[in-house]
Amino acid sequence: MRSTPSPEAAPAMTPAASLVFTTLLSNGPITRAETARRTRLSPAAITKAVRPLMELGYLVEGVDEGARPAVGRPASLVWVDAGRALFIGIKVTGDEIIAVLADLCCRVRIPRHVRLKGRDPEKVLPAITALVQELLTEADGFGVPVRGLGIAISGDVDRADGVVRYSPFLEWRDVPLAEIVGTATGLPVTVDNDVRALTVAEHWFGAGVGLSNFALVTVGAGIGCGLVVHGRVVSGAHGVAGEIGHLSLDPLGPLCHCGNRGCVEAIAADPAILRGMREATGKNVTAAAEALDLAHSGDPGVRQVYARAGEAIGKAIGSLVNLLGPERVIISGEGLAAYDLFAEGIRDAFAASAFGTASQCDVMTRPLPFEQWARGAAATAIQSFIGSDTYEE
């Protein structure tokens, strides 16, 4: 028997339910008190709220014994049960699909990795549903229904529709990805933009909890960013906002696969550096792993390479950052081990674009590998799941 979802799929959830599940997903478990202060909600719609949760067994409520006060009853707090149902994210590569099993708190219990024999949608589309019911059987033994799917493709994707409209990396065009995958595995589907799912996860559960404002820039195969602006995901009216690795730099630099010339992206990502380094050294460098070698090897041409996308990076960073303001920007991705590499041109690029005290904001390196982006997935079936309005545009 397979952990598809039963007739109660979900909880009716009202705006001030859905914030106070998210409230206590991020940060529970926590007192009521501390839930009203935290949401702004007044101490009965804090009890409205929590009561339908309660009795259908998403939140819990008990005594702490750890903290008991000086005088009085220990504090009673509430949380979520991470055991009561079952998510699974995918996070599809050029190279690979990464798939977890993670429960209501986005904990993983399983992950999954599968190599890919093509990126055509005819060899993806089976693969995933392959893997999505291998993760049903498994999910049976741990007595909870799998309530949702959630899917990160990178590219311009339609979350609304659960589109794939362009993935450079997989070429893929207008691929209605939630329609297929639904009907194959019979489970609700999410599908998202591969850098939003990550900023959900992180908005959460990661280095963006308890901020309003911040960003998240990955460096890797691509240049992208996810946008957090008070409180909430930033998709923007066309989904594509935070598009930081088309920012044009340089109109006469490298053509950018989007068609302009000098885009962060054309300068910063790794196809880019691996085109520099083949110029720089005559040698045919194919591999991310084998340029960083080379790197490392103390050849000032090579290293300059690395030093142009750390400089890159940086002025997109500044823009960024002189243009919303956030508290914090969270550098990520694959790119990241070739960190030591371009540091230094990230670091002196946005102290001399960013703007009086915008270069105040808290740059923060935090290494993420993929199972963490199919984790990503997972959060954005969960945030479907609780009807949890965190996407703005």
Contents of the next structure:
Number of protein chains: 2
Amino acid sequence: MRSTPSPEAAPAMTPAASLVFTTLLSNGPITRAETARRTRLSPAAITKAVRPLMELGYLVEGVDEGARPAVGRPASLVWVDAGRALFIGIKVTGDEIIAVLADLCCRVRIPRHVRLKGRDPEKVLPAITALVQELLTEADGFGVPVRGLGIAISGDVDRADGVVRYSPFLEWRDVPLAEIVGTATGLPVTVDNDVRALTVAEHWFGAGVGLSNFALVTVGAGIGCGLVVHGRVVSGAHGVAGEIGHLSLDPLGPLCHCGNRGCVEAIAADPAILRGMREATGKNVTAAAEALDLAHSGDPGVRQVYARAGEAIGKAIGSLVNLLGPERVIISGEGLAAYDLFAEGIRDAFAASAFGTASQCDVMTRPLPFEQWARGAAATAIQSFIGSDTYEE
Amino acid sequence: MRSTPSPEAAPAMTPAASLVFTTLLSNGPITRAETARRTRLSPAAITKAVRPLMELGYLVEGVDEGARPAVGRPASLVWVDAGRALFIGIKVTGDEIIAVLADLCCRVRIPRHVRLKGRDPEKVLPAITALVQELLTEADGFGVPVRGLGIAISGDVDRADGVVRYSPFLEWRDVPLAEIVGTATGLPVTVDNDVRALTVAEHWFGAGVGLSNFALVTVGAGIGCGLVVHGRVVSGAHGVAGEIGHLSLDPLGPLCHCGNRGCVEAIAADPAILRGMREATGKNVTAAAEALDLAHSGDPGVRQVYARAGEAIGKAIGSLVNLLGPERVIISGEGLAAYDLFAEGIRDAFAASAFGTASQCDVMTRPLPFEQWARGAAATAIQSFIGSDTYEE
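The block above covers the form predicted on its own; next, return the form predicted in complex with a further copy of the same chain.
Complete assembly follows, chain above in first position.
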């Protein structure tokens, strides 16, 4: 994370304090004893972690009046004070910027969408800055500071340096996003891969709560994947991880933008589906929604394009499950709109490729609109704020 | 782990104590301060973890006489007392049983090899038991007890239940190995997948020391993979993980024993190479060593079989690296004997498939004879003994 000075210093966070904080974010209000059980920390370590955060007002302790027992003292519970700080999360798609103002519990207080006039940094960066300024003005009304900004970008993103190394979709190379936007807005900026950011939000608040091992596979303009292993998001030693879209399934398959043939992305992402569509119908289909309408009208050639895509996705999920054995695979992304057309291919190919008991993995779908991706970006800013991004084994 | 009562109870291990113990196994002798730094535990937590283990004699503290400073007190160091306990590790191949008697630091004290007369459990289990009895007799001479037995088997192994669910290579299904051998020998038995067991040993003592994220890819009778992510071996929610051999690379490729086509294992494991060899030469080649001799004699058709295998392995490693971004990939296994024939294919296919900075991953080879696999089995028994197998986030 690159950062500019903020008006109020972030709390000094030990690894134990980070762990307690994220546990309370996902599970609070809970008792100190339950916090100790879930974090495997001693009661003394919990006390040590909790005290400074309470003094700063980030954590609150109180009695759950709704659950007062008939006999004895009511249990004292601890939770994160959602209203104590604000964060901004931003997701950039090809067409628009989606931004959210979120509280410390990453609940969306104000969402914003802005159309983009182009994808190059000269167009996108000023639009991001203007949107952040607008949300900062809105934030004044809450009477608490905005403590961080998270930006989620597709592609190879170096979070530690705050640089977008390569985003094929936006056609960006080596954009020092955190430095530029940090200077322009005065906020600490966290830049991360968009699917990884969404995975953080799913882990804290979504279908990944309580799971130590799960995968989030996103289908749409690209095919992405976020992984949680042993309770933490996998970022890759060199910044690359989750590139399920470049599993190579067929040496004679379509050429991928990465230079190889038969990648999952070259068969199942939107551009591949549109191309298949044009070949099957001779019509100049250029938008995913249009393709979907055509497929739903029943054209068998068109349905076959989706079936092939579903098969590629199912094979990729099978490979992932054989390698990592996650408890759950969550399929999401804007491509979910076509899920009825993908479903059979995914199911059959997954069943055929999953090895032994790996087939018991729970594969589910979950719609996560772009606002949730922006929320994921806010979650990465909260991670940086509470120091959980620097907690390495 | 299924276990029968042992004469002396294992030490009660907290997660912190397990962590301290494994840190000292890999890095000791080191100071308490260094132990605290590496485990991210507080000095108070180190003291609490270390004290009972010292009282039981598993850890020792003393002065490093060789590094006495010119001024001031010499640093006090902590280490594991290797001689305090013994363990037996066993690896079963198709032809033989390899067993080692190892000390608490997993150093091999006595190795043993026994030829097998058949692969079915009725042949293998009595041979294991006889070999264990032999090593138990040898162990008497050391004056310390054998505290556990680890058995490493290829295939789908349920460590928690001690059952070999399915070993295609041995053609075993649902063999309750821990229970049978535990009853016959009186030892606590840990059964694990052989590549995972080898990965534990590599993490503690081999090319994985100090790495939080690495992969071990084994090439030979099968193509296997052990993964360490966030500092711990991945076992899979349903017992299956690391099945890199069943990445499907080509829908028109050779049929695999798993029922799919074009799996890495169907292209690059020994049986596939022997089959390719027979097709290329018309000779009835049946042993890996014979195939290797033919290839080294220069037959271009034969060399091509190895080149294709190398390409499949390189693609698989590329996929793995794109998904997980490990710091290092260690290639090992008995197939390493043919590495000069694989090398170019692996290198080129890896370079072509690795995505962006993922190509910076350090891909290395390392010969690990079967005795090292047996040592890995002993390491899993030590894991069970010190409770690090049950330490879950």
